[in-house]
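This document opens with one chain alone, in structure tokens, the form predicted on its own.
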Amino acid sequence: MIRAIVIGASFGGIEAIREILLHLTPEVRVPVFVVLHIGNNRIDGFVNFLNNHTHFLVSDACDKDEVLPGHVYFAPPNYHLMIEDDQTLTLSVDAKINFSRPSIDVLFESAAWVYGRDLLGILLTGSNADGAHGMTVIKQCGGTTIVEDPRTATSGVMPMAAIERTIPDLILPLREIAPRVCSILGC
């Protein structure tokens, strides 16, 4: 049973994340954690848009937030996002990984350790290898992995790095990911 979803994206990620979150049904009541490579930029307008057009409560993650179902937590600019065993969030300014802070690998690894086989990891468009290692850890912990088809991604570098590093459970065009997530969750 899936108890959490993690999503990672970089170049082209706003459009990809919007596509997924807009098409998840209200029955998806698990927490969703997102790393989007945005540098030092805020995405308040995007967060507001998602709050107004999805059934989720969407916000930047805050240190020590309690993880709640039906919430989407974005890693804030320049902070790594981690999930703790006690179902709280931790933010960190540790060194960049794959030139990125927040790092997809950091989120994916911490989520894999907490949720194990009950985690669904989704890696989307991007221009570096961040997330490939994290997808490997999710698989090693028994979680389910979905990678956007590199041929349909805005930038296929990130999805291809994950495919080369591990064998994802599914490789799907972007428009097919949300319906498949709903199917996996039994919606």
Second form
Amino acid sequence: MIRAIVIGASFGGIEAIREILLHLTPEVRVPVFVVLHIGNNRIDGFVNFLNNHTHFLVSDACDKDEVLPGHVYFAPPNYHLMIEDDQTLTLSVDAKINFSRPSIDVLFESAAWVYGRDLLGILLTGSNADGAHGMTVIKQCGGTTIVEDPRTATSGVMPMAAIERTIPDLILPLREIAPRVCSILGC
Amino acid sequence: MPSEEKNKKNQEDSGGSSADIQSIEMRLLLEAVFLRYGYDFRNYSKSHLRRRIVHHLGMNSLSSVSELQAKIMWDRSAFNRLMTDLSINVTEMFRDPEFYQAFRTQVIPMLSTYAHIKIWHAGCSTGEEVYSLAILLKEAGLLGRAQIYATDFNKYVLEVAREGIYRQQEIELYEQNYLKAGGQGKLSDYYTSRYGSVIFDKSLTKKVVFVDHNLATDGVFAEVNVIVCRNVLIYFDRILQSRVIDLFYHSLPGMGVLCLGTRESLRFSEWESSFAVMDPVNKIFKKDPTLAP
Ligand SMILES: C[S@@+](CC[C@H](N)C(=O)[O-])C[C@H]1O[C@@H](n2cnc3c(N)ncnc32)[C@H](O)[C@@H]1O
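Let me have the form predicted together with the partner chain next, following on from the form predicted on its own.
Now the full complex is given, and it begins with the chain already shown.
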């Protein structure tokens, strides 16, 4: 049973994440954690938009926030986001990984350790290799992985890097991802 | 054997998941570190520790946390290497320039009414934050009145902080941060460049003492007017955060100022309501004894 979803996206990620979160149905009651690379830019505007247009409570995470169902947590710019066994969030200012902070690998790895086989990882468009290691760890821990089809992604580099490192359970064009997530979760 | 296969094998042998086994190993390791060396990581964020320890295993070709534990028990230099990997010292000058702006407009006016100012940087790392605030105080004409304590539990970073020598390649970012923070001159007014490094002016640290202090195990350090402790609490669990805030509460007089990192909070402390919020975004608080705990 899927108990949490992690999503990673880089170049082109705003549109891709919007597409997915807008199309997840209200029955999706698991927490969703997101790393979106946007450099030093602020994320509040996008978070506000999603709050007004999706079924979820969306926020950029603060240190030690409690993990709640039906919430979407974004890693804030310049912090890595990790998940604790006791269902709280931890931020860190550790060095950049893959030139990125927040890094998708850091989030995915920590979520895989906590949720094991109950984790669903989704890697979207991007033009670097962040997330490939994270997807490998999710698989090692028994979780499920979906990679956006590199042929139709805004930038296929990041999905491709993941496909080269691990065999994802599904490779899907963006528009098919949200409906498939709903069916995997049985809603 | 690749780690994927090994995880699977371990699971079959033992009936426990490898994640569960590793968390038992980690608890034992932290206990061992505490008993043997006195450094208490037991209330640090588990996800943070786990990430650092797994990284450390990889870098040192160790196959399990138990093996690491056996090694550090008998080998102090191995422990020192682990220590380096557990204490994240990433920092920069004028990190979060808006914080320094806010300090300038909201805290400085109050400090300028004091004859003596005492400031404590807790978890100062390699000192970039200390030099930044010293520059700000200097530009406000207050540096001469200030006594500054800069502490960290990592002796190596304190040495770097004392030297005040940083890499030239970071300076461009620091220069930008300084201007965004409302700097009144040029950052280069405060350093000299030499062989790919920059050396900060010793006059900035004339009144700074760099001291080894562990927030997890040591007591009140001194009574001070301002505590700056940014991006340290995020590495602690709620229990340790509350202990450290208690320490800060008892180190501040009424109207004493506490500055945390932009994503940190007082919410796990019994003293939360005894602080007035001066700046909710930049996390600047003022101890107010008239507010009941
Ligand atoms: C990420 S750095 C923050 C540096 C600086 N304050 C900043 O915001 O840029 C965290 C620092 O906290 C120190 N630290 C961690 N645990 C500590 C403890 N128990 N006592 C004192 N310092 C600690 C680390 O050694 C490290 O230098």
